[in-house]
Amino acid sequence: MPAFDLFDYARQFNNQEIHFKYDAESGLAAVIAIHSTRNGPALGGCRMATYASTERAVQDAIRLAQGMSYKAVMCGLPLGGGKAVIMKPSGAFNRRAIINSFAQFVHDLNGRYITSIDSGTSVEDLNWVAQHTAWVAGHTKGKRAGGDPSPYTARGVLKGMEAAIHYYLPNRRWLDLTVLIQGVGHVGYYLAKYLYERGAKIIVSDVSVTAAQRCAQEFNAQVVDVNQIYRTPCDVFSPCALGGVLTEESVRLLPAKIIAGSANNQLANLAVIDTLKQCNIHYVPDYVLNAGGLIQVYCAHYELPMSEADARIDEIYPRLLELFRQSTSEQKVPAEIVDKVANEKLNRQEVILEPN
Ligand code: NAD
């Protein structure tokens, strides 16, 4: 296998810049990938995870940063895309020291990158970051605090689901639709709540029995075992747990008509798009659908009213309808055209917004 070439990889993803910080004293080893600041500061979460190698951590940051640019541009936000990755030390470590050092790393970029929450980091971490830099969003204490974006993400997913049902299953109503939710954590729980309020039949599956049972009790949801999920008949399958769950194997098993969920990077690889076509399953591209959280974080950071967030989330419905229509006229599925659409918008949009 050829050796990994960092700069080739960055070029492949049209990445604008990459920053590294190693701090022996705290133990911080982190990467910040900025895909683009063309439309505004690069906003994206900070992931803390155990990586097999620095190469994997850098790849993760670069790939995820591009996704953030696409997500922002598709919902018309004056933001760029970036992502931070902290390589979790093996063994015991001083979390506070690492987060403080990371906050300084973010601060040194002088607003080119705004950090937020991602898997492995918490609101408490962000509250620490906010003590050192203003370039943070999604924290709960201090200036520009926003709190949990998950209800907003769930509302956006619901809007997108409605658009997909309207386009691909016309004449169907919530009362005669079954939605299967994989993962009822922060987003999945709210999604179940909203679907219950609309009268849909809900099936949930979660590795946490407590999380699944809560939905059974509160929303009359049926619970299925995680090993049975891809064999469970439903109209809409909603992955709200992990990325990479749509594989050729899982899609072939899945008796669903639409896939619409909040998880990032649901397609395990691009070959899955062909499998989805063969199985006649309509997959709604994740980064258009799950932008509600980013919209809320943006509004909180720039001190805009949450009514603005709500209005922007409502726009997910017509945006997706437009994408579905375009895909039909080009005789392709939405997943085949969405990156091209995002890239075109990225090269067109020229709004630059500096934080207040
Ligand atoms: P979360 O960790 O709160 O919830 C995930 C849930 O999935 C947990 O209850 C967990 O027990 C469950 N789970 C894990 N593995 C599972 C499996 N194999 N089968 C079934 N359930 C499983 O996360 P979240 O904040 O709700 O986010 C869910 C997904 O949406 C993630 O992929 C996240 O990246 C994405 N996302 C979240 C937001 C947000 O606002 N929170 C925004 C955009 C995208």
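Remember, it's a predicted structure, so these values are computed and weren't measured experimentally. Positions refer to the first chain, counted from 1. Whichever C-alpha set is largest while still superposing within 1.5 Å between the two forms counts as the rigid core. First, how it differs from the form predicted on its own.
The Cα shift for residue 102 between the two forms, taken after rigid core superposition, is 2 angstroms or larger. Comparing the forms between the two forms, the C-alpha position of residue 122 differs by 2 angstroms or more, with the core used for superposition. With the core held fixed, residue 60 shows a CA shift of 2 Å or greater between the two forms.
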Contents of the next structure:
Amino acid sequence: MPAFDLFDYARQFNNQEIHFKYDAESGLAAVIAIHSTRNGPALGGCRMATYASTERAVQDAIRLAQGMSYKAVMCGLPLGGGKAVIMKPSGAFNRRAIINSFAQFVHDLNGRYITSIDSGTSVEDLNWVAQHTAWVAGHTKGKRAGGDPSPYTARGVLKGMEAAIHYYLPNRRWLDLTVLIQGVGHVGYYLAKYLYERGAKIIVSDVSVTAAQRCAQEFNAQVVDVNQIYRTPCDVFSPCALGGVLTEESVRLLPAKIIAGSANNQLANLAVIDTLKQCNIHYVPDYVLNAGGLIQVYCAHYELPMSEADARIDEIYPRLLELFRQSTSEQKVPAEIVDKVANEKLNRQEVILEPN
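Let's see the other form, the form predicted on its own, since the form predicted in complex with nicotinamide-adenine-dinucleotide (NAD) is already up.
Chain only, nothing else included.
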């Protein structure tokens, strides 16, 4: 197996910058990948997770940063894309010390990167970050506080589901549909809530038994074991945990008609696209679908009214319908054309909403 070449990997994803910080005192080991600042500062969440190697952490940051650029340009925001990854230490550690050191890391980039919440980080973490730098979005205390973006992300996913159901399953109602949610943490929980309010049958699966049981109690959700999730019949499969879950093997097992979820980088590789076509499963591209949280933190950071965020999230529905129509016209699935569309928009610097 060839050795990992950092610069070659960055070139593959057109990554603009990669920044590293190791702080022996706090134990912080972090990377910030900036895909683009062409349209504005790179905004993207900070993920804290256990990685098998630094190489895996760097790859995750670079791929996620590209997705954030595409996400921003597809919904017309004057932003670039970036992502931060904190390698979670093994054993006991001082979380606040690590977050404080990370905040200084962000501050030293002088606004080129704006951080926010992601898997493994919390609003409380962001509140700590906000004590050290202004380049943060999604906190709840102080100036430009917007709070947890998860409900807004979930609203956007719901809009995208509605578009996919309208296009691919016409004449079906929520009362007739079963949605299987993989991961019911921040976003997955709110998505389950919104689906329950609309009358859909909900199935959930999570490595956290507590999280799954909460949905069972509050939303009458059926709980399935994580080892059975890809064999459970449903109309819509919604990956809302970590990425890479759609492999050739998992897709062949999955008895679903539509895949629409909030997780980033759901496709393990491009070969999965052919498997989706063979199985006649309609996959909704993740970075178009899950833009609601980005829209909300952008509006909060630039002190725009939340009515602007609501209007922007509503546009996910017609944007996806147009993408579905284009894919039908070109006889390609949406995943085959969406990166091209995003790149064209990025190169045109097509932004609609300007900050104050």
